[in-house]
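Take a look at this single chain in structure tokens; it is the form predicted alone.
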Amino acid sequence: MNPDTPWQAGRLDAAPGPQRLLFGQMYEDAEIERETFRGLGRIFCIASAGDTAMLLSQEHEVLACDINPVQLAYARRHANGAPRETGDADRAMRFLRSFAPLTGWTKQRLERFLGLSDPAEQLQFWRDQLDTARFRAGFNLILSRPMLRVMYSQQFLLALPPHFGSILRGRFEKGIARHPNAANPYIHAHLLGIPIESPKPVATDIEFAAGDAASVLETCAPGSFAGFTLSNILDGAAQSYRHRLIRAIRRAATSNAVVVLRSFAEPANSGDTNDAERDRSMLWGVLDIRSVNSL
């Protein structure tokens, strides 16, 4: 079947092409996940580059999937001890760090700035030397729609608001405001591109399958998950799939299950189970944390 998600073709662009790697790290903060399932049982997650699954598989038994074959090979390599690879997303993150020296961002004003712990000195550092009239104009340039086309398919840039390169600038003060930046590996990578620090897994508490999560979802046996995690796999996914994975997840959860989403997306209404402002990678317009039951 069909899962009609721009996920299947295993591309970030709409280039013909054989399936790529995609990520070699995550921009997702696990410690979200894993504060919300703590005591919880089996966990159903997206594989991507592994590393929700490695950190969950410290307190529980995961199942992670991936849509694309070549994502998930790479999952499982690193939960068993391979070394980081690069995927096209992380390239784009290099390319937009390539522009950075233009706008004033030199490597020593940076590192000052990472090395602050106040978030009220952080944000007054960030207003007064980075988030400058030449950064704001280069950065929305750069994430205007003209140009990410080059890179990114038309299915995955419906996900994202008008004007992303303000919204998303205005989701990174947020998180300055919030964060401590010496104590933030996502911000550290998004700068200076650091790589995030794998977690320790325990690879024999993680099952990998391969599919889309509605796919391998229904081949599972009822209330088999107490928690599930789908990092942003409804952006771009047409409403006849978001459907099926809310059919497929209520048919394969306990009765306390919980599920996390996140979206590019800005969100719908300001509903308390929106926590964006809590992931640290300061990417996310929705962090959606429910119940099951709710869904």
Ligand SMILES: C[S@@+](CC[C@H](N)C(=O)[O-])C[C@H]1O[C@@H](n2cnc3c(N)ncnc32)[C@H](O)[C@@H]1O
Second form
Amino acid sequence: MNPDTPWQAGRLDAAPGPQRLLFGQMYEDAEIERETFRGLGRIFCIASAGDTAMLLSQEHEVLACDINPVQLAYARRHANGAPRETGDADRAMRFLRSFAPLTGWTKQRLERFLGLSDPAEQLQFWRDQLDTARFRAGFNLILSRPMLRVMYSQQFLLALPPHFGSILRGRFEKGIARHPNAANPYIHAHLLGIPIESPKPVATDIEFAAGDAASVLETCAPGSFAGFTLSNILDGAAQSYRHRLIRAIRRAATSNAVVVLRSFAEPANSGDTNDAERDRSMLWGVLDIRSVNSL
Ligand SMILES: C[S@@+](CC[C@H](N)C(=O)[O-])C[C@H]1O[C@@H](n2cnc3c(N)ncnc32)[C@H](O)[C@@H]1O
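Shown: the form predicted alone; wanted: the form predicted together with the named molecule:
Time for the whole complex; same chain goes first.
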């Protein structure tokens, strides 16, 4: 069955053409998965750039799947020691960073900020020297729908909350108030483009599977995974695909399995489990960690 998701195109834009490498590195804090899955058995994950699979392979057998064959081939190369490459999403982040000098963000100022370790001091620095009116106006403009439409397909844009620029600034501010900059590789990547160090994989314990997550899980034996980490694959996907994926997960899960899912969306209601602020990448609106029984 054809999965109803924009990720199937393997492109961020709506142009016809071959699938592309989108992510040379992952913007998801896999330390959360490491803690969440500690002591559990086999893990199902989304391959993306391979970072999460590589980290988890240190303690688990891992099956990494991706709907985009170009991305899957890169994840396999990366897990086998190939250097990082640059994907379209990394290029988009670089493009965003190229506006930094216009907002008064000099390299020296950013380096001073990134050297801080006290969240209270970081927050003060952010408010006094970086979150300026010029930065806010520029960031809101670049992340406005008309601008994003130039690079992203409509289906991806519909998954983003309105006023994404100001939402994302709010997420940054919360992250800065919580995670020491000096030890946070994601903020170094966002602000200065410093690549995130690749985890040391146990590559022999990673199995790679081509296809969408629901289809791959439907072919796995029942009860074969104790943990699932699904990136933000449901952003932009149809409700029918969400339901199909949940059925496939329930079938492939052990009775005590745990599921991790991220989303760029804002949390639907405050009663939902949401650990988004734990993620040092500071990008996510939802980080849902729950037992398979509560799916
Ligand atoms: C959802 S994207 C987002 C990137 C991610 N947040 C990161 O930081 O790496 C990650 C990967 O999921 C893959 N993907 C998207 N939908 C999928 C699906 N239904 N099944 C399997 N892989 C999927 C994409 O091809 C991409 O390589």
